[in-house]
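Heads up, the chain below is alone and in the form predicted alone; it's given as structure tokens.
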Amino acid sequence: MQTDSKAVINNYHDLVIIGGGPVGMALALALHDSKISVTLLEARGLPEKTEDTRPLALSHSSRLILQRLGVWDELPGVTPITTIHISNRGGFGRTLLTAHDVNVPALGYVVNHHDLFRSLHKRLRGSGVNYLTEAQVTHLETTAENGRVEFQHTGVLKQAIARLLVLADGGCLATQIEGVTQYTQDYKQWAIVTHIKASLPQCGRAYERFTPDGPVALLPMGKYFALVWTVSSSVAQEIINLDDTTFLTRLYEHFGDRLGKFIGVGKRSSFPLILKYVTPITAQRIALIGNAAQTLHPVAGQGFNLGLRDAWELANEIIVEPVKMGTPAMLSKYNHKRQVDRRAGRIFTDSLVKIFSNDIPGLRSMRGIGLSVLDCMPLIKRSVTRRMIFGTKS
């Protein structure tokens, strides 16, 4: 393998995390008092230079994790969600989920992705964790005793050896892992993300409106709303390229008048929607968490929260028995503990997309009945809400 430098640097660690985004940083922070040597390898530059205005919907359980990591109180621009209004375009029936129903201060919280990224990094700088940016991993391999990664950093080919390798990247390296199978499903949908100003003020209520083309979500964010609009791939570029006035008119026709008129829109971004997951999430001296383990449709906002629980549970397994870190017994135990939560989150979001993203007349009526029945059955609604907040440990 060629490199710009003749030097090859060897480093030995207890743990190497590949992917220094929010989930990878959360894992490192959860371990920083445990005397375990941790190195994070992040392919991008410094978080302070990152501008990612995508909204993140953090569940109440994610808030509890971030509080334990010492990050929550430093996080700017947090907007609570106290109520979620769920409806079905073109049909009757709706349901309301409230924080009061499950006895929590808020069902969730909306933040900017880059604000969370920066707050985690600020906390990490004082933790003693070795965080390398612009570190592009090119190869990884394992033996029964350890894992080894090769990465390019400052023009030098470097090598890191650790008792455990954790993949917290976007899943690009999963194909290099023997015994791990990756599954991918293209929803043939795109998400258009932006900020919207409405004539009616936000009051802590989020809206999830299902349509034949996919869900449209409006989340309270400061004085405005964060929009996540799912459209079919065939019209995505057309909608992105609309002028502001036409875009807002199209959105109003699609969403309805619950928030009055839409009177302002920010910069738009978009990305394709897929379901991607691996099984199992562990291999010889390797564990996968976050988007490396599963990438979900944004409906119901489960993806990041599931990844944060991955990191928290893995940290707990390491802390309980650090001498067993990376062993088959430890990894098998972690895989088993995460199996139900991951599967439930994946099936839940995938089922919502498949059941609601169509215009089949009979199914449309059933969807409306289902929403109405759920709204009239507080015990079931409470159970569903707690599952959305806490996962299978509700």
Ligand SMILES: Cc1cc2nc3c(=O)[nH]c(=O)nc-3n(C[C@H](O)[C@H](O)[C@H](O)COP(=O)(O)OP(=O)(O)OC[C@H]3O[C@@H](n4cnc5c(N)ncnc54)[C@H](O)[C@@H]3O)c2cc1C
Given for the second form:
Amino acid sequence: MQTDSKAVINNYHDLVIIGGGPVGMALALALHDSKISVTLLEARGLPEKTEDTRPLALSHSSRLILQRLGVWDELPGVTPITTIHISNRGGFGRTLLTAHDVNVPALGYVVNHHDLFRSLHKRLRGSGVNYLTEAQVTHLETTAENGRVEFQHTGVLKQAIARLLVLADGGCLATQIEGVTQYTQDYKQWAIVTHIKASLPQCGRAYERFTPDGPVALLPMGKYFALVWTVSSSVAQEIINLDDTTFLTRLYEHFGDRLGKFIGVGKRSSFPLILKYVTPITAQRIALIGNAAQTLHPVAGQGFNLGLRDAWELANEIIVEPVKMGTPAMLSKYNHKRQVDRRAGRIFTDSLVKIFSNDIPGLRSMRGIGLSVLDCMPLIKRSVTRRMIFGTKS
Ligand SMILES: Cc1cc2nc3c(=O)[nH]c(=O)nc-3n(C[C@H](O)[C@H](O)[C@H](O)COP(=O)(O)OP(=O)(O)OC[C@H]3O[C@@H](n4cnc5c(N)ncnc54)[C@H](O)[C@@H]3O)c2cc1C
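Following the display of the form predicted alone, present the structure of the form predicted in complex with the ligand.
Now the full complex is given, and it begins with the chain already shown.
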């Protein structure tokens, strides 16, 4: 492509990260005190003002990474999960996963997406990383030596050149990359997210209840619960628009009475659910991380945890041999290292959705048997729990 005459040559960098979501910011922070010059380009103007109330269940291994990034201690409102109760609506069988079984202080921690986002943002602002907001990347291209991006920044078209481009943009630009194939599957489901007050207090227990329409999760959050209710696309809008009392009644009918009555509900938001992933996660002078590499169904809360491990592994690969940054050998190593964890995370969540989101009678009993068997087999249960906490490095 010809260089646009309006494009201003910015300067040369070791690394340009496209997308300052939580995963892109985590990568920038992981590299900030190395000698590598990093530029982070984020399209939004005031990203720290974004209100996103989706709850994120962070695994124990994400806590360890966020601690090393200096973010964990700044996070407000972290609520530990000590037990996960998994059940199957309309069938027998349930299982309990506990922190005690795997010798960790908590199975995970629930935080608000925007609290995590703001803590990362604050830390990044004070880190010396070249962090540009209102910087929308419109084009990227690479040669064997480097990558070049064009971006609109405060109304001016600019460009940046780097030895490695990292796509952390949630998946928008992947189709511009040669040699990378993107797979997409629409689950035809939406997640409705809000806060719920129940008549019984929260005591560190998270509930994952599978129903033919999709899973419903109630996660402990502060004194209340964070709800992630999966519904089919055809009824999503109707449920979002219900008045509070009718909404709580519908939820109670759907979830059952394990938490007593539902007596309060916060502001609702909703997200369409898809499975999207690319393969491979590298191309000439390019690496993909986070949702740009794989966007998963929120069942079992794997997406950000997996994305954070992408960022962490990529940072390690860069720090170990900075001179090799962006070379085919380095990229192939990163691609290879992430393969098993990514595939396992994708297959795990996709299978949960497919096996549990239906009402086929034979499958219903099999699910019940599966949950009961899991409950009686401590070794398998321990292995499943460790997988959820640590990924494939469990
Ligand atoms: C309802 C719900 C519940 C979830 N719960 C959990 C959970 O419990 N645990 C968990 O681990 N995960 C969970 N997830 C998944 C998690 O939210 C995502 O995996 C995570 O937020 C992805 O972060 P990211 O930084 O990769 O991408 P994004 O958050 O999508 O960030 C991408 C960034 O790139 C910017 N951008 C886009 N295009 C450009 C461009 N052209 N130029 C510059 N910047 C650009 C965007 O503005 C954005 O800031 C959940 C998801 C949903 C929908």
